[in-house]
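Taking the form predicted on its own, here's one chain by itself in structure tokens.
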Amino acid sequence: MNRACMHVDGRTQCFAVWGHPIGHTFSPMIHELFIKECGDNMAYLAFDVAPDALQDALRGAWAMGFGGINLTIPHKERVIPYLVGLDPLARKVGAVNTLKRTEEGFYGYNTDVYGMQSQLRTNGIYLEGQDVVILGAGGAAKSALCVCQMEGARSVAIYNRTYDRAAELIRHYEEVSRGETLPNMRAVKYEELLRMPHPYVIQTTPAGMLGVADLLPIPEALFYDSILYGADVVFNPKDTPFLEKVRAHGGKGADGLSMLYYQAQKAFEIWKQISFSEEASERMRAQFLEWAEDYFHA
């Protein structure tokens, strides 16, 4: 597909995505579609921001008038102390991927939850009453746990290489969700993970990501035998080793491209205080997926 053209002049309002590294990002392509759809004088850029430069970068972006910033690894949790406030969902999840400019500074939101929820539904994966396994215990795992609660999952088992980190994630989530209806949650160790039923699996680790040494979050082939539905947050490559294993063993796999698109859409809507129609959203998502397909086969 043709790339959208962003006209830049002295009145252009800038937005950005920050990460470390950032060379793999697809976010500028998605936001160019939104900018073209709205016809606004905006530009969306990508910057490699090292963790120890995050606070200085925030000060500089606010001083230069940036309207909003998306954050990816490793900034989603580190940024919180530098913000003037958090949206209730971001506070609950404990991770931020979208910043919006205010007069006092940047305010934090989490749109990953919406992105993952939409990714699952778009692929016909419904968690209500189901037993779910989450692989990983980082920022994306926190979003996945929130999605499981919102979708009405019956139980959630979290596996992480460091068991204590998975247990701490659950303890924190229970604390911030007092008084709410929660799925049965527990951390599991490797041996239990392999033995227990796990028809629904959400993969939130970097395993399989371009440039990451670990190709699979779980190497044992038998783990994939009982997966009916597997979703991966990794989007580059589109067909991760995890998804290939799930499909090879008869399960259905949902790649991370739709999650990436939907979380970006929600961020843009927060910045511009608009809501795209379903028709416009799906038309732009199809354009993005077409571009991604060409990218991966180039």
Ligand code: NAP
Given for the second form:
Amino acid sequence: MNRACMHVDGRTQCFAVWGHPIGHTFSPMIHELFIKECGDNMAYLAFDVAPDALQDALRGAWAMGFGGINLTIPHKERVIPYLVGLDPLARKVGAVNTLKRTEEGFYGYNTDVYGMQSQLRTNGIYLEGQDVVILGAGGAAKSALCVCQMEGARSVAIYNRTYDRAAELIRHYEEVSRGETLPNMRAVKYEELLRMPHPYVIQTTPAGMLGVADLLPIPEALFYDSILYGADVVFNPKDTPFLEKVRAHGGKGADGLSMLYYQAQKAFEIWKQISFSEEASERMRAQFLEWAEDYFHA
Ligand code: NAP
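Output the structure of the form predicted in complex with the named molecule; the preceding block shows the form predicted on its own.
Now the complete complex, all chains and molecules, led by this one.
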């Protein structure tokens, strides 16, 4: 991927990703592909925005004409009070990762759900009628729960090291989904998790991420015996210890890089009100994965 030709002039419209920390982000590399594909006069940068500077940063970005912003940890939930409105999916999930400029301020969307749905489908993982385990109960787990509902999973068991947070996530999800068809949802404790069948597992904790001491969300080897399909949201490294265990025990693994790519694509499509063809999407995803492969081996 040629990274030496970003064109910037007085009419360039700025977009960005904000997080804290942000040095690990791959988003600028992905958006560079989209910008080149469209040929538009845009730039996409990464900024380290501390949590207590979020509101000021939003006011500043809006005043300076930023067209859109992606948000990552720790801003996805705390940004909500500062927005002029929320897309229904972002409202339901309770987390926003994409802001679009409007005349009045920034409007919030969630594209993580789309990213995960596409990650699963691209890897041939279909949840309809299946029993799914979600590991973790944070922001990414909320998206995973929503994906399970949208895909028609039969049941969802959530395991989190802090049990109450998993129970609260389910309570909240039931409340925001009143009247809708839901999977059979419950929070489970460690012993139950190990005993129950769990052919489909979505791993949403940061365990295994570069710099995180815990390599595996579940250390017991026997846990991995009954996994047929495992999806990880962690994308650095690409082949996480969780995915390596799943594969070593005969299961199929889906890495978080695809989710990252697809959530970025959806954000860009929202900003530009376009829809990339499947051919363009898969071509750019392949370019990104190639870039990431070089990055991991550098
Ligand atoms: P979060 O809201 O902070 O939630 C983290 C969850 O993981 C909590 O339930 C926490 O448990 C649990 N946890 C944290 N460290 C753990 C460990 N060492 N072992 C076991 N459980 C642990 O974070 P998030 O927003 O959900 O993000 C989680 C991960 O998803 C991050 O690595 C993030 O980069 C990744 N992500 C990737 C994408 C993508 O596009 N690929 C998109 C979104 C997020 P407690 O409740 O007990 O603290």
